[in-house]
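Given next, in structure tokens, is a single chain: the form predicted alone.
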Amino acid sequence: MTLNLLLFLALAVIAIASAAGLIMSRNTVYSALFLIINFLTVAVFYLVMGAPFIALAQITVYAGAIMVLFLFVIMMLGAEKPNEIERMKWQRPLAIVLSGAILLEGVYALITRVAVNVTTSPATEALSDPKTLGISLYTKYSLPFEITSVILLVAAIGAVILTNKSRKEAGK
């Protein structure tokens, strides 16, 4: 087993687990947080494939801007109104164990100064250069790009309209 295969398998497990958590979570805020984890995992996949620009765009656009919009809409709609604080006794010990593991890994890496070189296949010309990617996006893929922007705009307008209707009904 090579290092690339191990990295891919670890990322695949994280991506599948976060997608399952996204679907099975009853709390919409937790679902949005699982979606952020999934977006970040996909960005690491792009880094491993040798496309750092797309990985950065994935983090900036999806894990940043789109998730802020999702969380804003969730909070604006008021879907989550906690009546009582959920007490999960397993969270604190798990957090302590995982924090300790990350701390030990960091200390080990600093002490041994191990530099792992992950070999990746070079990205294609269209994915590696931002200029070529932009030209491809705005010529060949301009229609899907515009359709996506219209869908996001309609979703935001729909959330505002739904919120205003529920506020008017509550005021009556």
The other form holds:
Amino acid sequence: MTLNLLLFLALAVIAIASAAGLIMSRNTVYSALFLIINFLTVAVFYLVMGAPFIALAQITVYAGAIMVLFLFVIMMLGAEKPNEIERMKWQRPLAIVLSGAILLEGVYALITRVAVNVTTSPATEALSDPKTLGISLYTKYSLPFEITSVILLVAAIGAVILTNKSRKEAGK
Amino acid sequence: MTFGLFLEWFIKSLVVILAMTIGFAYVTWFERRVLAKFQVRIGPNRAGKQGLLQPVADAIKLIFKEELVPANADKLIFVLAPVITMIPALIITGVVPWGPPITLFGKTFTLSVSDINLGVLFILTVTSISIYGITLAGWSSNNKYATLGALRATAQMISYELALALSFVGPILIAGSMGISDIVNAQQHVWFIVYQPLGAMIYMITAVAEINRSPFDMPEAEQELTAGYHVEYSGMKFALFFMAEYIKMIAICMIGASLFLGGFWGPGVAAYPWLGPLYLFIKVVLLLFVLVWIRATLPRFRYDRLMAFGWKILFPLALLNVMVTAVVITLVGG
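Switching conditions: you have the form predicted alone, so give me the form predicted together with its partner chain.
Starting with the chain above, the whole complex follows.
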């Protein structure tokens, strides 16, 4: 138990440090790299909680596909160094107020919920085996699963239409 | 008990890493000799018998070369990039079994570093993050050619990864498991290449594209980009990129042999389990020969054709293969 706690604490420190690095870094490539470290730490959290499938899927999808495209775009546009001049001055106070609100909310939730006895959900057992995970996705959760696929399809079609339009204009 | 387990894992990991690094040295020798035969040359034959000490000579040369870091490079990432490229190459074969379980000193050992039930997914995960080393190397060099090479590599690897993932689905569906050892054991009598000829072909093509080998070696096209993403690297840092490429070659051959060519199974393995690693070795060498053969035969793709081939031909074919396999398995009742 103490070993698990130590592991959790170490991971938590890495996760928070990488998240802080993500927003503090002045170089966009470093920000992206911090975000990748953050995703990897979250994946290890899933592993510790006994959900290896989710952990590996998290790395493949977020670190392996989405962040690669982020880096790709940053490198292609040469957008490593953002403008030093702040164009939207009102953003900073608004961000402070909003993040303060979220922090208060989190503290409140923690204080009120900590007394409630938390039981481990039986779902973790299902998450460790790809077969049971797949069956529950396609039976119990088939509606949200299908809706997600439609949303992704809409995004893909949108991208095709956008590039098609600009290609036609380039042809004229 | 815990110490024994730790020792077992340590020894197995050491065996994999050593086998991969020594394998790398002799794959370079193998490739140069075989390529020379294809081109009616002799190839390296001076250092040692049949040039067998050539890799040692190359290593000594590379160690003593000067290490340069470009003035305007991003130093930290420039130094880290070769390491980030090496690690996925070394760990990817950790889930591939080399032979059936072996009983030694009254204890049964499985012959793989970690036989997890999500082996195929692990392989996909490691492949998907192995892009970073190349991308970061190209970007941090602060060189136009290197950045172009890295951009090409990223786009190519992302495009071919989809078809690669789909080609894994066939063996998973037939074996009914995502564990590599389950898939290998399901091929004890019939190899999956018999049921999945299209899947095996798609795997081989996409895997070659995934490790940026000829004819898909667009990121390092010498004529257009000098050497692509590693143009600014020298000495041992360059050697690490070189090493990662050849270790990945061995890895895709091992994975391909395990998924489609029966892995370690062959005549007599059930009676003499020690034959298993030997059969796997023979299959890997044969596949490596095919890779060299492809390199010696085919010219390089043009970049736009390469992307079109990946998205418009390989990806739909892989999808069709998955669909047909699933329907047939449901009808036959696998």
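Source: prediction; values computed, not measured. Here, rigid core means the biggest group of C-alpha atoms that superpose within 1.5 Å across both forms. Numbering follows the first chain given and starts at 1.
Asks: Do you see a C-alpha shift of 2 Å or more at I14 between the two forms, with the core held fixed?
Replies: No, because once the rigid core is superposed, the C-alpha of I14 moves less than 2 Å between the two forms.
Asks: Superposing on the rigid core, is the Cα displacement of K140 between the two forms 2 Å or more?
Replies: Yes, its C-alpha moves 2 Å or more.
Asks: Superposed on the rigid core, does the Cα of L103 end up 2 angstroms or more away between the two forms?
Replies: Comparing the forms between the two forms, which are aligned on their rigid core, L103 does shift its C-alpha by 2 Å or more.
Asks: Where the core is superposed, what shift in Å does the CA of I151 undergo between the two forms?
Replies: Spelling it out: core superposed, C-alpha of I151 shifted, distance 8.7 Å.
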